[in-house]
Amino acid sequence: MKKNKFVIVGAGSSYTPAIVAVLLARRDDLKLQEIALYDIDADRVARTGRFCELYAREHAQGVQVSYTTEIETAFRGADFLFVQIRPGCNQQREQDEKIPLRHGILGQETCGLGGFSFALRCIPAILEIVGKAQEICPDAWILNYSNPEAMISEAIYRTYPHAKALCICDMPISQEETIADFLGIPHKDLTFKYFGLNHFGWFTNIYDKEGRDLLPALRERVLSDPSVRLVNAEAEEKHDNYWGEMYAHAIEGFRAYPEFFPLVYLSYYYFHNEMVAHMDPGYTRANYVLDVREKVVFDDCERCIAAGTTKDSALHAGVHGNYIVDIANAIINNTHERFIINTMNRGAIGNFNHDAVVEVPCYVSAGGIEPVSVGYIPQFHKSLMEAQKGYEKLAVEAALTGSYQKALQAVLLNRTVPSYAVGKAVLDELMEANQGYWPALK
């Protein structure tokens, strides 16, 4: 029988423990017979690694669990690369949310020019990686969990149109799983309709096992009461509400727009001074994940290799692990399982770009994927689309060529960009604060 090597790429990131917990705990399922962890931060991967080959001596004896900076090293006979890399870690992060809130726009990982500065350092990096890995294990799949999916997608499928990659996100399947929560139904129970681009699409309808559309209802409940809240505030971490505000703003954008459930992320759009108005621009969502999260995961890691155990750890697995290793599952094990994929559009939204990356359902198998027919979609949700698509194009033409005028043209067609001066100072400043992570801009 076919063992399989599952290789993180990008593995000193606080998530790399939660993801290698539910890799060993499928172990079966998986044919799982190695873990390498990789990444080019020496330090970094030294703590998460330490500490999963750690986790696996006593949860997984059988499974072999590496860590290296050597990327050959890793490669070398890998079936899985899981990508989740963040070039300038979260410092980075910071300065792209901090610069735009200081000209009053959103400062934000994957939305509005904080994402296109988080794409221009992140593309270069991830395409050296894929195109490494044509070179050392071309039969490999590659799961690209890595932000911004959606312009990271589109330099993927446009440089390495034959590789294995699928690019995928844990933001739809969290949104499903929240929704059907607040419904009291099983998500195994439930098949959400959806359409959209990556952190920036829309549910249409909400079926049963009896196939009754449970989408009308939820319209009416959110319409009818001003009440109603997808998160109990009570449930959330006291210290940290923000999913919890999220899936207001995701409320009141359905009641905004009421014919389909918006992504959470669309609040940043639909709702873009109302939201920057809230924001603190001198503590972001950055510090917050390196004061809190980042801090949690990687004390307990040194806790725990100091003690030689981590049968305490409060590490665990979440959605984000679950939803990657569910996805390789269903290729491993041919199961046809329906997921939310990015994937070039070819015809599944009928009235949209072809040759645009989409995020729709997609049928996995040993084979790949088979994308869902959406069908025409209406002119309100097309025009947005056409627009942040235009954008991305243009970002993923300033990361590749390192014309100024590209990115200049993305920046001006991004939503959150009131204007030409704005725009222009707030690319400058992050072309200033990007020097040596950005291609260089001419």
Second form
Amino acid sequence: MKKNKFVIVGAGSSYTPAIVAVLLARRDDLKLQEIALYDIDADRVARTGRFCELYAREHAQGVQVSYTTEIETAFRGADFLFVQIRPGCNQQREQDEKIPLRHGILGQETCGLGGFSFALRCIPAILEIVGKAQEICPDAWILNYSNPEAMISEAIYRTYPHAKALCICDMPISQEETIADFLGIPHKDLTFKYFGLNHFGWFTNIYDKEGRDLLPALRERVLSDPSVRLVNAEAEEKHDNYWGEMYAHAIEGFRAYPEFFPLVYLSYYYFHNEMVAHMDPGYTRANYVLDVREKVVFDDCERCIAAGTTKDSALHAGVHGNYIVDIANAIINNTHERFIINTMNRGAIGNFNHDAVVEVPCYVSAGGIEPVSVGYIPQFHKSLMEAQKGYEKLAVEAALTGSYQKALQAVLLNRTVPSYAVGKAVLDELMEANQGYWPALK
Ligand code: G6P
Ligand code: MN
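Switching conditions: you have the form predicted alone, so give me the form predicted together with 6-O-phosphono-alpha-D-glucopyranose (G6P).
So here's everything in the complex, that chain up top.
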């Protein structure tokens, strides 16, 4: 029987222990033989790597886990690459968030100009990784999780149209599960219809097993009851109030534009000024991630390494890990399951640019994906998406060509930018803060 080698690229991340734990727990389904953890940062990958080696020894005898900074060693013989890189780590994310906020506009890792800044760091690194994979392991499936996925996916699919790459995000599925909990129906018994761009999409229908659409009833409840709350189970468990607030804003967004249920990230555009007013330019999400999540995970890794056992560690759960593994499982076992994925449109949204990456439901099997045709979309959503897509495509152009002009055009198309002066000032400050990370813009 063919056995599989999985590689995690960017394995120094705090998400790695949970992903490895899910892979190991499902080793039989995945026909798992080996996991290689790869990162350019030797210290970070040694920490998660030694933890995962220990964890595998204690929980999954026979599966080989190793870590390395050598890309050749990691990629040789690979069947799946899970790519989750963050060039500049959360320290650069902090700059992406704080610089725009100082100018009164959204500072966030994927939306607004923070996302633009992250894209310019991440695109060159991702293209190098995908290029290497085409040389070393051209048959491997590349499942990319790296952000900002909207622009990363445009760059990958455009540069390597024949690569076996799928660009995914856990937000739609996490939101589906949250809505399923709210409705009191198992997620597996519901079929969600959805369209949009990454971190910029809408649920249009929620079908139950009998084929009834539950979205109208959900709309009625939200519109008639101001106390309606969506609770994200994972965030609650982690006492991470950020997602609770994001869901509250999504409900507001649904009330404001009740046609479709918005992805939580749309609140940054629907309610830009109100969201910015509540953000602290002195302490952003990156600070929380550095001070809390990374600290908890890395401290626990070090504690377990020192103790020589992972027995009382809690680093092993999370939708984040499950979802990417579910997609690999669908490919390996040819399950034809449905997932929301970023893919070239090619008519999936009938009245949207065919040559643009969109986020739509797709059936996943051993042969790859079959996108679902979601038909024609309304003018309002189409127009929002067109402006956003123009911004995304120009940002990718700027990253690929090093053109300052394209970068400025991208920035000025972003909905969060109120004027030329603000857009240019933020762009120039971000450029300064990203020397050595961004391509030089001329
Ligand atoms: C969701 C999004 C990811 C994003 C993450 C950020 O899962 O889909 O794209 O990276 O949230 O979470 P954080 O806790 O780092 O702010
Ligand atoms: Mn995402």
